[in-house]
Structure formats: structure tokens, C-alpha cells
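First comes one chain, alone, set out as C-alpha cells in the form predicted on its own.
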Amino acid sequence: MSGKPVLHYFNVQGRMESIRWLLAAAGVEFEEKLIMCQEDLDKLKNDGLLMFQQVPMVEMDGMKMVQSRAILNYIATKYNLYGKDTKERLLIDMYTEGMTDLYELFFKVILAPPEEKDAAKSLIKDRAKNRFLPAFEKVLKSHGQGYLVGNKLSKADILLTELLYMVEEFDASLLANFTLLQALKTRVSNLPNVKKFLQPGSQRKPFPTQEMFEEMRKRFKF
């Protein structure tokens, strides 16, 4: 093995795509293993290397990590993006969270049924536009300064630029009053190893779409 980590995980974001993000951006070379089919994912359970017997997995530094908030607090720890002390710690704990329920508005959506599908799309331009930009944009004004915590890179940064990037696909127009929502999604594209990572050919992922999912659907008997 090379020593760089080995993801496990489909070819889609996903739970795994943040924690591409989070390596990519402290300048790590990864591995991946994609599973491309029920075969794949048999074998990872059958070989006992899944704990909870699901992915994400992550191989890195001698462990076969899962759970991806466990993996993304590792990888922030040991890269130096995880704050300085037990409340700047807390404070990326929250603001992270917070994406999370963000986030998980965007996959409700691809699983909802059809006529389902135009509620759940407004419901994500209400929440974002309503509750969720609004209080980062406030967290960056109440402090004036360039990051969310302690004017420096951390896992929330990089987490909230990634979920940015969702948001501007899925709607731009819920970003045009959050110019400094704005501005911190410009600092962080430009740092150099995210700059690679967005560049077309990385290992960064699609969100899936509604076929691909259904693909996923057959090939995986979910």
C-alpha cells in the first residue's frame, strides 16, 4: 500500500464527498476503491472491514475508519483545522452540524417521491434563504474577519464552501444577498490545493442525480 488513504465509497458525493473535500484541502493525496456493484460491497462486509456493515470507509494511518463525522473530526485533528482550543472546537462542531441539516434537505429530495419532489424543493429555498445563510452570513459579520472561527482555515470553512457549491447549483439566486457567504466561497476556491480539487479531472464527485440514483436503486437493491 502507498500510505495514502484508500476511500471506499460509490462514485457519487454522497457522505463521502465532504471528507474528499476535507482531504483535498489539507493537501492529501487519496486513494479510491469505488463500488460499483452489490459485489463490491459484499466483499468489504463479508471480509469483516465494515463495522456497522455500510460506507463510507476510510483506510488511513493503520485504521479502518467509518462514520463519516468521526472521519471528517480525525482528518480536521491531525490537518490542523479543527480550532485551537475546546470552544473554537465547539463553535465548528455547531456551525458543521447546522450544514449537516442542510445537506440532508438536498438527498430528501432525490428520495422523495414525485409528487413529493416540488415541496421538498421549496422547502430547501425557504431553509436556506430563511435560516441557514442567513445565520453563517451573520457569523462572518458579527466578527469581521475572513474565516468562521478564529480568523483561520477550518473544517467548517471548508465544509460551508462545499455546501455553497450545492446551494449555487441547485438555485444561485439564494446566494445573491450573502455577499460575505460570497466572499468566504472565493477565499477558499482560490487556496491552492482546493483550486486542484475543483479543477475538472479530480476525484471531487457529482451530486447524483435523480437517474443516477435510480441506477444505484437497481444495482444495489435499496
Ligand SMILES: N[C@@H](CCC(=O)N[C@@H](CS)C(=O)NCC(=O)O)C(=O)O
Second form
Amino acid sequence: MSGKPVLHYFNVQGRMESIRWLLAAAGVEFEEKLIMCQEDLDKLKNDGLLMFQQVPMVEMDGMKMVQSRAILNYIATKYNLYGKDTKERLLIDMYTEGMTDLYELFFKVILAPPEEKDAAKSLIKDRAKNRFLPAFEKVLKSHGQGYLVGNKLSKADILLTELLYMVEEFDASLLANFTLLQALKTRVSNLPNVKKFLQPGSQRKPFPTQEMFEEMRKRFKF
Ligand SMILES: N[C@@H](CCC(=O)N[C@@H](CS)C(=O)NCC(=O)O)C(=O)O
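Same protein, different form: I have the form predicted on its own, so give me the form predicted in complex with the ligand.
Shown next: the complete complex, the earlier chain at its head.
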């Protein structure tokens, strides 16, 4: 055992990607045991390693942690990325839950039947442009600190940067009018640990394309 956290998940972004981002930004090296087929997943289940028979699962500090948000909160607390008091923590939670709402719309595109895909994509554009991105831009403007909460980097800044990459990849024009969000993305991306994570060949994973998702459906029983 190397003492590094061990991440158990599929070879895609999914619910593990924010955990990868947060560990990387905190400068924590981690190992991954990628689940490549149903047998790999069944083995984890049969060995009694998954509390709810679900992944992500992270082995860390002598624990087998499940539930992605609980894992994120543990890492954020441990590495001082979760605000200085309960009010800051509330803001970080509010913001990251908003990010999750937008993130889930991306996943709906993949799940939507072919005839509903365009509508699902339009919904992302609408919600990104008119709801979530303006809300985060407003926070940065009124807070005036370069970070979303307090005067230092938190889990919220890291997960927003992750999301902004996803939005940009989906439609770069969506970020055009949000100068403070662009500046945050650049600032966080230039932090040495994040910069390293953004290099090709890092442990960053792709968002599943439709083809990848169909392939996974065949390989796994879901
Ligand atoms: N609330 C859980 C949801 C976990 C979840 O739904 N995991 C899926 C993969 S993303 C899973 O393990 N599916 C396999 C199964 O249920 O057998 C979390 O956030 O970690």
C-alpha cells in the first residue's frame, strides 16, 4: 500500500471527476482502480466493499468512502478548501449544488432518446446562459475577491472551473459574456497543481460521448 487514496470508478468523468479535480488541486497524488467490466464491479460488490453497491468508492485514511458529495466534503475539509466558518460553508454548498444542477443537464443529453436530444441541448444553453452562469458571475462581481467565497480558494472555485471546461467544450460561445468567470477559470487553471492536472496524460477523464455511453451500457448491466 502506497498510502495514496485509491479511487474506484469507471474510465470516464461521471461522479468521480470532481473528486479527481479536488484531490489534484489539493496536491494529493492518488491511484485509480478502473472498473472496466461488469465483473470488476461485481467483485467490489461481492467483496462487500461498497456500502450501497455503488461507486464512486474511495479508499482513504483507512476508510472505504462512498457517496460522492460526502467524499468531496471530506477532502475539502481535510485540505482546507471548505471555508473558514459555517456561513462560508453554506455558501460553498449552495454554489456547488447549483453547479450540480447544471452538470446534471449535460448527463440528460446522453440519456435522452434521439428525438429529445436537441431539446435537452437547448435546455443546457438556456440554463447556462440565463440562469447559472449569470448567477456565478454576479457572485464574483459583488464579492470582488477573485474567489467565490472568502478571500481564498475553495472547493467551489475548483468545481466551478471543472464545470466551465465542460460548458466551454459544449459551446465556447456560452462563456463569451462572462468575463469574471473566464478570469476565474484562468486563475484556477494556472495554479501549479491544477496546471499539472490539465496536462495531457494526467488522470483527468473524458466526458462520455454517446458512443462511449452505449459501449458502457453493453459492458455493464445498466
Ligand atoms: N448518490 C451516489 C450515487 C452513486 C451512483 O449512482 N453510482 C452509479 C454509477 S455513477 C453506480 O454505482 N451504479 C452501479 C449500480 O448501481 O449497480 C453518489 O453520489 O455517489
